[in-house]
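Take a look at this single chain in structure tokens; it is the form predicted alone.
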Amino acid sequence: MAKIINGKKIATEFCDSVRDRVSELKMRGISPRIALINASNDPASEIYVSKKEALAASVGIESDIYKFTKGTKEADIIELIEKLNNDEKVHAILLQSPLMEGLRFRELINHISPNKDVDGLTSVNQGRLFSGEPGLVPCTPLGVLHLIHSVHEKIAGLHAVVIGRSSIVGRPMTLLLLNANCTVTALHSYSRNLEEVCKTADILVSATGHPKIVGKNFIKPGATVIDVGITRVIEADGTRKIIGDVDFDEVSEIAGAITPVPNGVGPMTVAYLMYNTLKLACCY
């Protein structure tokens, strides 16, 4: 039976260390501050932003929420972003996705200063990651790497397979693992022989959003499996449930270690949002 990687516990311990460093920073007269921009009509986004605000408060980071409603124009958001870019009291800016219809995420995210881009999603920071230069890295891949290291002290030379190629998870995850000297295979919807390739992985990271796409036939015995997928489903009895990309019951019988959904990768994503805010307050 696989070791269960308790992302919630690991994230709590990590946030304790962030809280200590925030306290030290405040003693030097610097108070980390994050701006949370919500231009989404997705009810889940309201919950996510509230959770980020609450966690920020718990570690001593100040936060401000900027909510845009239906009919908002891109120019309105750009005006706010430019104002926040020039505000010395604001160290980090987050643009919550998905955006309302008619708003272009890539267009808006690139108006955020790379030195306040807490999610590491501007073209500048993604280019820095590609070239191996210092910069801000997306929070979910950072959290995933942390969870991998909770199992493997050293990962150089291991074969890592990443399923998914989004700019938020898949692509930066692939680059992080390459920079950590793994041998990396990137898979996606056009890839052939998915099961056969996955079965060669020492580390398997799935970020597709397709529930239970990864079954036991994908897994090399003893592999570490990180499930980034989140899909909300309604059961026959009407109850709501969150499930991942991985068929947990099947795969946990074969894998060496596995993250659950929920309480796996999710808590680490928000924890690294706090870490990146701290980093921006310290270094930029």
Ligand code: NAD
The other form holds:
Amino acid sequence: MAKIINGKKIATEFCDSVRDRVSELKMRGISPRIALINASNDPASEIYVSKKEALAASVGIESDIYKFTKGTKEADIIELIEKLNNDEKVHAILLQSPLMEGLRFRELINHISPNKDVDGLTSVNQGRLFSGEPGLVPCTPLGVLHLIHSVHEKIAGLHAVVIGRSSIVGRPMTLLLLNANCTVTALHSYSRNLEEVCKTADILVSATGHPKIVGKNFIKPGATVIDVGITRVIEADGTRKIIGDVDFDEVSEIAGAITPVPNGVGPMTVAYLMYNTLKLACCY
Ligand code: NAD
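Next up, the form predicted together with the ligand, please; the one we just looked at was the form predicted alone.
Below is the whole assembly, all chains and molecules, this chain first.
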């Protein structure tokens, strides 16, 4: 039976260390502050943004939510971003995705100053990650790497397989693991023989959003399996549930270590948002 990687507990401990560093920074007269821009009409975004606001408050980070409603134009958001870029009190800016219809994410994200780009999504920070230079790295893959290190002292030379190649999860995850000297295979919706390739992985990270796509036939015995996927479902009795990419029950029989959904990667993503805000407040 696999070791369960308790993302909630690891994130809580990590946030404790962030809180300590925030207080030290405040004693030096710097009060870390994040701007959370919500131009989404997805109800889940509302929940995510308020969770981020609550966690920020709990670690001593100031936050402001900027909510945009239907009919918002890209120019309105760009105007706000430019104001925030020039506001010395604001260290970090997050543009919550998905955006409402008619707004282009890549067009807007690149208006955020790379020095306030808390989720490492501007082309500048993505380029830095590509070339192995220091910069801001997306929070979810950073959180995943932390979870991997909780069960592996060394990962250099291990074969890591990443399913998914989005610019927010899969692609930066692939690069982070490559920069950590893993041998990395990137799989996506056009890849063939998924099962066969995954079965050679020492570390398997799945980020597709397809519930239970990863079954026991994908797993090398003893492998570490990290499930990033989140699919919201409503059961026949009306209860709401979150399902991951991995069939937890069958995979946990074979894997060496596995993250649950919920309480695996999710809490780490928000914890790293706090960490990146702190980093921007003290180092940029
Ligand atoms: P996305 O839709 O942008 O990308 C999905 C990727 O999966 C694509 O690159 C696609 O090629 C690949 N894919 C889709 N179907 C596939 C298949 N059958 N075989 C192989 N590859 C396939 O999504 P995303 O933003 O990268 O998010 C992925 C999942 O992770 C979603 O469920 C999302 O909700 C979740 N997520 C979780 C967190 C967290 O904190 N836990 C954070 C971000 C995203």
